[in-house]
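Listed next as structure tokens is one chain, alone, in the form predicted alone.
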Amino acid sequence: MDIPQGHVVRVVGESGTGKTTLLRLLMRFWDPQKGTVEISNTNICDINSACLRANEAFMSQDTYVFHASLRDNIKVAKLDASAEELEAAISAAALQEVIERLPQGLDTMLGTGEAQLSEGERQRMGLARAFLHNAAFMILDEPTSNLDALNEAAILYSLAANTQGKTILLASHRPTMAAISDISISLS
């Protein structure tokens, strides 16, 4: 498989098609066990894993939600972030709208006994994770599946509208994210 620089692809398949596994392999949380990942040419076993992970964005299919505020909950993916950093990837993965309805907004603590997020609203929480880490290499494992068609479209035209200078990785089962991607690779 080649997934081209710069370019949107979308991995679909049957579950247990090995789609996540595949996702993992890039992210090298495991090494394979046959043949080789590669990156620009390099083998990812040779590539020192900070240095990995920094061009790498990863968001899995359940977004882990830490015992901490909104923002902070975010910002684990760049705890440097200025304000208009957090602020875009807040907007690029919708989640205005459930900052708003929280008791103290961003600074509403989330975890055990604290506010709760539905699935769609981790989901979009682990999106703006992404977004706001702003990696070369954006890897999403099924990042629409929790939510309806209106976050999901806004979802599909941030991710389409930020592509410039990245290479996006979708793993997915909806039929919508075709729409921005510019391969579709099946895996059986």
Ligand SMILES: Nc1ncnc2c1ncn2[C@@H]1O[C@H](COP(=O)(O)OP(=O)(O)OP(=O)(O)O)[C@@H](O)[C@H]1O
Second form
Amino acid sequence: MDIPQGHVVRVVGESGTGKTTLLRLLMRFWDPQKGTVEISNTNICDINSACLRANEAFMSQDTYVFHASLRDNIKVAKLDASAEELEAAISAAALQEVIERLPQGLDTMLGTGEAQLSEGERQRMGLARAFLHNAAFMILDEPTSNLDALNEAAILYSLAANTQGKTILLASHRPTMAAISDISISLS
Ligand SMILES: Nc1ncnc2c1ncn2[C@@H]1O[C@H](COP(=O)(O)OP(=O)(O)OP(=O)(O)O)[C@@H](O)[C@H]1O
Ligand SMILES: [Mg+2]
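Instead of the form predicted alone shown above, give the structure for the form predicted in complex with the named molecule, please.
Full assembly next; the chain just shown is listed first.
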């Protein structure tokens, strides 16, 4: 399959057909046993890992929460992010109202025994990380699966507004994702 640069490509398919596996191969979490994965006509096995990571933003299906503040949890995507960059990522991921509800806002500690985020809130935190990383190639695994219609609409709007110069590959069952996708690829 080809993922043309500058397009939004959606991967659909029933559970277990390999959507997440495909996305992870592009991140080089594993090397393929058969075939090759190429980016800009270069086999990713020949691309330096730091360079590959700099150019790819990956949002996994489960967003990991570190025992740290919400601010630091988002900034793992870009440790030296400025306050403006952080603000923009939070806004793009529709996370602002979550922060306003937390006792210490962005400084609220997350993790075991501390403030907990709901699945949908964690997912928006994962999206904020992806937006903050601001890579040319965004790889999103079920980015809105746990969100209600209102928050999903906010995310769709942000993704559509951030596609300039970006290539976005997303795995999603949601028919709503078709609205922002140029191409759909079905796995079976
Ligand atoms: N780490 C792994 N090692 C071996 N097999 C795996 C591993 N991860 C997933 N699989 C298997 O590979 C197949 C594809 O899994 P994958 O997670 O890519 O599916 P998916 O299309 O993303 O499904 P879903 O819609 O449920 O997220 C499944 O049969 C799964 O059991
Ligand atoms: Mg999956």
